[in-house]
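Single chain ahead, written as structure tokens, the form predicted alone.
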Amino acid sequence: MSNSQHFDCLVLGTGGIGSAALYHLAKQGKRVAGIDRFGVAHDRGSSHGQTRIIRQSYFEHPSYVPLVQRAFELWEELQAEHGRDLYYQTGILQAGPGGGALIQGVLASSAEHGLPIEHLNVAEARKRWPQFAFDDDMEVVFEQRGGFLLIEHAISAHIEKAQWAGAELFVGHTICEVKTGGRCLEVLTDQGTFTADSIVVTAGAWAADLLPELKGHLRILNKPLHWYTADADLYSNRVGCPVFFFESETGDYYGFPSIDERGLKLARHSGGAEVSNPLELNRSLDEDERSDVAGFLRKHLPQVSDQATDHAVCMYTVTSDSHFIIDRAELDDRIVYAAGLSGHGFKFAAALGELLAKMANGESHGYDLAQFSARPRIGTRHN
């Protein structure tokens, strides 16, 4: 590409959030392009590994609920319009100590937003889900609306819908620099130059490379995923096994019913080794981490085999408070971004893409983003 191309908007990073932003911008009739170092639905960042949980009774904070409710609507719309299965409603079982952060957070969000959930004591939970084992001090909340998304399918669907609407996609481009201050914003890659009136940054683990204000405020964690042989009559989605999240004395764990020959998927949400360079992520099997996950499995899903069938590694890009950052860039307010999604962001991708598209266009979006603003949390810099 010898000469620069001009677009109304450029989307830098086309994973979960970026693919959705690309689609919503193209749908609005904007001349838009997505730029990514890797290919469509790649496995080099945070948006891969087959499945992600979606839930609306959000224990992290009630302020997430309007966003995730919109995400449910948009995922269902995308599924219907594209024709590909993306969302499976299995219900979500969430278990933990009655006074713990998980149960109390779910109850708070549900009360504030009037969400339908079931709140069960441990005896009731044991009777209803005999394939799970619960500690005596645990309580369980069940949300029928919850379920899981197929990650790679969802990203591909957004990209395809964006391209059908006229978006362009440039993969295999490494972004070298974003220049601000001129009449147009300028993006230099190793293969050429692009200009735009606005930019959406959804670069995941690489966000701080493009947004200097985020340097030192994001940590990248190595997060392994594990699959185990499981009895399909007990642990498959076709027999009604829900997705699940446990707050336990050894950490927080989540998992999915078996949906194919790999079996049940399980991962630890808490912990994770810090990553210094996302391009050099250690993808080898961490035997200590697998042993930890297997210990949780033996205790709380005792009828699942300890025979592992597969494993993968992705990344969490984590803020100091584990809440998202959604804002305009300090260096130029024509740049909008979502960063630091802290391992719980994919379920929001459809809604965050729509939100960022509206921000990039200067449109009203109707959300209270005070919880997600960068300014009170990372401060401002003046060079």
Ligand SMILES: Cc1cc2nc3c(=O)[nH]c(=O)nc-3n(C[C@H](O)[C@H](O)[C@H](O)COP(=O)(O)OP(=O)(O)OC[C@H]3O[C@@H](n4cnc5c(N)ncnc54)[C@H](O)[C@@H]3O)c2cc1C
Given for the second form:
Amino acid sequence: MSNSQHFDCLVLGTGGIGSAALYHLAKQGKRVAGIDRFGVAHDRGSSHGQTRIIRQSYFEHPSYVPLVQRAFELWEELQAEHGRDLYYQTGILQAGPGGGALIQGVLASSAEHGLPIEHLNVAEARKRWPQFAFDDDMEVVFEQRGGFLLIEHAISAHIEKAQWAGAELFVGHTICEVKTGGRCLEVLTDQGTFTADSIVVTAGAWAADLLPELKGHLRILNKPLHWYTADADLYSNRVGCPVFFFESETGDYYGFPSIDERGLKLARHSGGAEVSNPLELNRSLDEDERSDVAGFLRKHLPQVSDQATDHAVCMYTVTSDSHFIIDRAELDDRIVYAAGLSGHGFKFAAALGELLAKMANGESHGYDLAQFSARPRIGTRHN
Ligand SMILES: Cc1cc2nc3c(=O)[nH]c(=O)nc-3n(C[C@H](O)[C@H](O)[C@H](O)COP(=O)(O)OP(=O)(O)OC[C@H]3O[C@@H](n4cnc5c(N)ncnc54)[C@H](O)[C@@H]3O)c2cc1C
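Switch from the form predicted alone, shown above, to the form predicted in complex with this ligand and output its structure.
Below: every chain and molecule of the assembly, starting with the one above.
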């Protein structure tokens, strides 16, 4: 590529969130391109491993609820328009001590937004879900609308729909630098230069490489996933086994019903080893981590064999308070970004893509983004 190509907007990173942004920009008739180092729905970043939980009574903070409600609508729309199954409504069971952050957070979100949930004591929960074992001090909240998304299918669907709407995609391009200050923004890759009127940065674990203002504010964590053979009559989504999230005495764990021969998927949400270079992520099995997850399995899903059938390794990009950063860049306000999704961002991808597209176009969007602003958390370049 000798001369630079000009676009209305460039999306830097077309993984979970960028694929959705690309689609929404293309749908608005913008001349748009996505650039990524890896191919579509690859397994080198934070958006692989088959499934992701979606839920709406958001224990992390009620301010996520309007975004996730829009995401539910958009996932259903994408599924209907694309024709591929993406969202499975299994319900979500969340269990923890009655006074703990999980149960109290779900109750607060549900109360603030008038969301339907069932709140069960431990005796009721044991009767209703004999596949799970609950501690005596646990309470359970069940949200019917929760379920899971097939992550690789969802990314491919967004990319395909974006391309059908006219978006261009440049994979196998490593972005080296974003140059600001001129009339147009410039993106230098290892294969040439692109220019644009606006930019969306959705670079996941590499966000701080492209936006230096984020340096020192994002930690990358190594996050393994484990699969276990499970009795399909008890643990399959076809027999009504829900996705689940536990706040337990050893940490937070979550899992998915068995949807294929690999079986039930289980992982630890809390903790995780720090990753210094996401391109050199250690994907080998960490025996200590696996034995911790197996310990949770034996205690809370005692009818599932603790012999894992498979594992994968992924990355969380976490902020100091585990809340997303969605903002305009200090570097240049023609650049918008979503970063530090802290291990809970994928369910929002469809809505974040729409939101970022609107922000890049300078359109109003109606969300209150105060909770997600960079300013109070990472400061500005002037202080
Ligand atoms: C194990 C695990 C379980 C999770 N479970 C859930 C869940 O149940 N529910 C939920 O909602 N969320 C969950 N999450 C979080 C969610 O998956 C992530 O927040 C989301 O997928 C991140 O998407 P992203 O677009 O930010 O990053 P990515 O999908 O990693 O995309 C970033 C892209 O940018 C590209 N890129 C970066 N830098 C460059 C460069 N210099 N040049 C070219 N390309 C570049 C990368 O190649 C990549 O494709 C989980 C995450 C993990 C790891």
